[in-house]
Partner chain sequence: MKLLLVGEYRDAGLAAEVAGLFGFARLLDAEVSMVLVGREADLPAFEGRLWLADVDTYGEYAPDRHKSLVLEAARREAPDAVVLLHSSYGWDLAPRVAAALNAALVSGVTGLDDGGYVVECCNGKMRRTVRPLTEPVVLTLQPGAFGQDALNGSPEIRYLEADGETSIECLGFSRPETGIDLSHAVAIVSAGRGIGSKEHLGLVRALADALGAEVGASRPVVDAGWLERARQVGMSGQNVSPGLYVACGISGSIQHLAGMKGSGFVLAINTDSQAPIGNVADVLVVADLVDFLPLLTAQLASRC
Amino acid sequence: MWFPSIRMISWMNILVCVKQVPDMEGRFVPNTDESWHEESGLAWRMNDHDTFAVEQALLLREQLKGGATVTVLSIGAARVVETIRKSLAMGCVHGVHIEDPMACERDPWQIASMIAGFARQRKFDLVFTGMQSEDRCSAQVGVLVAERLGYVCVTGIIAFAWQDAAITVERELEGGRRCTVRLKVPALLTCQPGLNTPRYPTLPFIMKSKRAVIEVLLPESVGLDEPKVSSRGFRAAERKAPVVVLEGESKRLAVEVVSLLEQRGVVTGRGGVR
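How about the structure of this chain only, in the form predicted together with its partner chain?
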């Protein structure tokens, strides 16, 4: 028996793109040509927005009663395997690593060229990415991938529903306003924190993820474009106001802060704020 349109509805091929980023509380030191930062001394983890992308893919697979494959892709140096395994420990099935030690120096156009090159070969129905990365903050890659693939794309989603082969999402706008839109696969959605509650890895999946074979590809095999921009002058943000930085023993700090607030007339002699 042959059911013409059943493939898309009963079996979904889902891709989630995740990026490994440094913990933002680390100390960032410019590299020698100031194009980006040194890597030493930083702790690495999954980009916050991407955890919501992973969760949404897993929720959809559950809704489809397992009728979906969730592939997770990350581009970067050997260290990003850690982040791929984290996604597998959350429940993704296949892990793919485009091994590119130069990835952190690549611009969004180049990253998008690799993701799209890979995705084109695998014919995904639905792609989830984070809305932006915490380190580059460009919010470009997802949309550029979608444009290359000719997929429908909506950015910054904070609600997702799948019903009767149609997707309804809410997009977040300024001031908490929302826009509800409907679209069909093939599609790419960029995820915003608040979309769902990313799960913690569970023991069986953690065990599985440790043994999982991760597919390794090279940038050239998926297609890597030339850069469109160059980056330099990586530096700390200028402090606009002459900020008073207070450090030391907490009790003494509390006394200092209160007298400062009084001096500047922010709080009155007794009681609350002026």
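I would like to compare: after the form predicted together with its partner chain, may I see the structure of the form predicted alone?
FYI, this one's just the chain on its own, none of its partners or other molecules.
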């Protein structure tokens, strides 16, 4: 446990970072550079882990009886505005879009540089992110943002409580063990499924979100660092051979197994192993 210096908070400034990801049921094919997948023809939605981050920020705002503002931030092409508006429809107050058509090609260090640059300008007390994204699954962006901001960070939280200006969280460790951590703001928390039950947007909030003005920024205005790593050789998963299920008496099955192994070149006609 670690307790940074206490500072009185009369109003909490909360940031939630969300990512728009392709539906995992889509058909993924490499782009021409084989650096990532081709985006055309895919359906897009909010990253599942991020929905828990949005919900926890809103629950805290409700606990503080409106004594907080929740800003949702997303980085990406113009289409991510849809995900920002969904967050606003859930109850977030402000929406910010860092418009970067190349976001899908950025490494975690670059994404973190933009988030941290924006957060540093606005002086957020608490930052929520998903534990990882469903497409890259690096689980690096949250901790890198915390490091760049100098915030204490707890990853993969599955329980959250706010009392007496202190945060108590629970995280799951290897082997099913759990760890309780108590900390003060400023802090960054990455959230995973099981933390809460994300709400469905209500009709009044949906209508309000459609009229909301979303702040648009460019990567250069918040700070974009050079990449640390790059992706190459993106390829579709190799298709596995179909499974053959054999049934019947053991003697006949033994003959069929040997025949199949011979056809596939695993054994020779005399039973020898290649």
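Throughout, rigid core stands for the largest set of C-alpha atoms superposing within 1.5 Å between the two forms. Numbering follows the first chain given and starts at 1. Keep in mind that this is a model prediction, so the values were computed, not measured.
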Practice problem: For Gly66, decide whether the Cα shift between these two forms is 2 Å or greater, given a superposition on the rigid core. | Solution: no
Exercise. Superpose the two forms on their rigid core, then report whether the C-alpha of Glu249 is displaced by 2 angstroms or more between these two forms.
Key: yes
